[in-house]
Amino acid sequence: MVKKMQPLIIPRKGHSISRKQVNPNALRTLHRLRDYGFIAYLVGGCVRDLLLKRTPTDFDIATNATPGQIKRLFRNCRLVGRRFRLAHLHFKDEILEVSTFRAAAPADEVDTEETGQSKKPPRHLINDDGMVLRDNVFGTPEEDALRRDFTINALAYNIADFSVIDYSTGLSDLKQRIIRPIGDPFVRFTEDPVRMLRAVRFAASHNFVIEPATWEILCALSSTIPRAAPARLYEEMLKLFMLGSARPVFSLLDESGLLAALFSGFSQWLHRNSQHLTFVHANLECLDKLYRSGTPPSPSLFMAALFGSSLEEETLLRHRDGIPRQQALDSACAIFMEEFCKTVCIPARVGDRLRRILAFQPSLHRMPPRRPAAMVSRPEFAEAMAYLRLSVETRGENRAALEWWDAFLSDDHSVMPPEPSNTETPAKRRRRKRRRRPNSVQVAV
């Protein structure tokens, strides 16, 4: 049970947030909510980063309306999900989410997947291991801000007088650059497996400190992660590796133990020659850059920098026992996705890319290359160019064909080898003449 306490509550000149700095989409949001009576603040994520003077990467809604409700208020609302409720809002370029105010389900309406045996389905709901498998219990504003996750989560922005409530030490936490689960860091990693990778992404990207308390249980509990389902890991996967903090995200997993649990056979490989650390460290790190620089990597090209290393090792251990490399690189591709998405489900057009982004590289590195203009309209060119420089970057190898294919791409075929020609001349193909065909005699009847 979370100790509730007096929330705080600082006035619109006791903060920097400003009406500016807010989505004009979750503004108008915010506006219609309250002009019809109900609460409405922003929440989470976004108000932590817009007092860190960071720019959000979403802006999430919480209000005492009910899903339907809100349907009923939003012409562009679709209704989804079933383990919470949510409520999506389309706009033409982004979707805003609003969801309803929760709270702790009461005792006697806690069911688990064994005994709910009622026609209608439970409000809350958890399996044997105490992971919550839904939770539609509505609540108040404070108990819902006592749900989230973390102190700097619990953070809220009010739109009917523009103050900022902190109903836990969230504003505190921020300053102190602090990661604290509300309550239990057992009961709370326990209730949501996720949480321990969210905890690891903040922790990153933020530059922040995990709460050393909850840091230990966070390691003892590292191995439940695979209990949450395989689509929501993946994109809790992406959310770690793709916005910037790759490296720093890597190292907090590999020590936890998360890595070794959500990928267990490419935790042994990483770990059995240095070497291997090193290059997957300086991957990660160009990938960073990457994002920084504005040009972010695609998913394919993410799962090329962190497994394309071990799965070209696999792949040039079976070329050696005499099978061809293509057929060498696609079984180890399909053994790699089948133990892959056992706990972490990628997209197949992901894996396949990502097969497509290791095949390429042969034709890239061959001097000088077979039809290039042919290669460059290929579609995972771009990604395989951009995979053979990190591997120029971070290993050394192949800069003569980087420098090559730089000098292609530019026009500037100063420094190309040349073509390879041939001295004798073809002999001209004889043009076959077009036979005729015989006039068709039509005969009346």
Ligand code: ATP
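Note that the coordinates shown come from a computational prediction; the quantities given were computed from them, not determined experimentally. Residue numbers count along the first chain shown, from 1. For clarity, a rigid core is taken as the largest C-alpha set superposing within 1.5 Å between two forms. What changes on going to the form predicted in complex with adenosine-5'-triphosphate (ATP):
L171 is not among the residues whose C-alpha shifts by 2 Å or more between these two forms once the rigid core is aligned; its shift stays under 2 Å. Shown in the overlay between these two forms, fitted on the rigid core, is a CA shift at A261 smaller than 2 Å. Once the cores line up, the CA of I70 ends up 2 angstroms or more apart between these two forms.
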Given for the second form:
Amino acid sequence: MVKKMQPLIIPRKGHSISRKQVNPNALRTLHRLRDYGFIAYLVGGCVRDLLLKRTPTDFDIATNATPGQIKRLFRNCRLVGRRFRLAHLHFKDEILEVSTFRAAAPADEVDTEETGQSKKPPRHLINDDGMVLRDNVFGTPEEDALRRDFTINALAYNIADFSVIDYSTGLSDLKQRIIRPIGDPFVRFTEDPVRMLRAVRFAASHNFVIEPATWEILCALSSTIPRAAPARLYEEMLKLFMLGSARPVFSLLDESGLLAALFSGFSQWLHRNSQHLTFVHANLECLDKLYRSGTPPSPSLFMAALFGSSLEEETLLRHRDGIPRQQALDSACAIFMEEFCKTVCIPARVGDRLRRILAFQPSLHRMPPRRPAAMVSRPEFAEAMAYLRLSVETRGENRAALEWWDAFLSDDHSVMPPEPSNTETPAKRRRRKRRRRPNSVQVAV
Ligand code: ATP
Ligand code: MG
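Mind pulling up the form predicted in complex with adenosine-5'-triphosphate (ATP) next to the form predicted alone we just looked at?
After this comes the whole thing, all chains and molecules, with the earlier chain placed first.
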């Protein structure tokens, strides 16, 4: 259990959060809960980000109202979650999450997988490795704060008096830009290995430092990351790589051993040749630039930026062994997906789109291309072009092809080399006359 401390309460004039910065729907929800006599706090990442003057990605609300009471107060409420009921408030273009304060496992209630034989399913369940499988008990505001992952994520903003409440060392860690788990890092990372990825993500995206003792434990426990559910790891991977800090995220994953634990084959390839690392770093920097320019990468483009070079190399090796290029790429991608999905569950459509992006490249490189207008209408064209742009920027190859396509797409046909006449219009097919076989019998199939 995490040691309880006197909470630090910072009154309105002692902090920088103003109601103007709070999402209007969240503000209305907080007011309504308070008007009906409930405690209502903004909690989690939004308080952290508001104090750092960053725009929060979402506004989470915690209250002492039970899910049933929340449902009665808000007509737009739907309760979700079978074990732990959460309230989702549906607004025109967003959903807000309102949760009832939760507590960590009281020692006498923790059940293990082995002993969990009671008729009623236990509210808390841990497995033999100490990983929390269920965590479903209502608690006080303080208990709710102390079961959160990091001190900077455990701050609350109280709508009753506009104060900020710190139950741990969140405010001082925020000032010193430190990522520190609440309680013992070994226990907290064992309970939920995904917290290691979250530590890396916040350190990279917020330019914070992971507290040194915590970093050591994270490195020591990095090999346990595959214990987390593959679907959850995929969700976390998207957040790690698609939100503008892929490059610093990657270095921390690599240094900590998390990368090797998640993608062992890829990590071996990466360190086989220093150029591999250079290419991947440069690709990820390009992804971050895309994000900053307001065109966030799609999941398959991110996958191509990260794994494309290794898959292309694998394809080339197979092709040199005599396998046709297309077939070589298909089998390289299939083997990659099979290995990958054991740890991180990539949706099949994303894996397929990754394969198509790579398969499209030779057609984009071919100068002049065959039937460019038809190529533009293919669904994977935009992502394949983005990947071409990425590889021109990082490897400097195929620049002429990229310039040709840019000119073609901007309709500046003066820059285009003349196209061979037989490529612009589909070649006329000669109609073959069907020879009738005498006495042939037609069979219905
Ligand atoms: P962002 O939304 O900017 O990615 P966040 O910190 O708000 O960051 P969320 O996933 O929205 O992250 O989670 C909201 C809050 O829930 C967190 O701030 C943290 O307090 C708590 N939380 C999320 N995941 C965990 C976890 N694995 N263990 C403990 N607490 C967690
Ligand atoms: Mg959040």
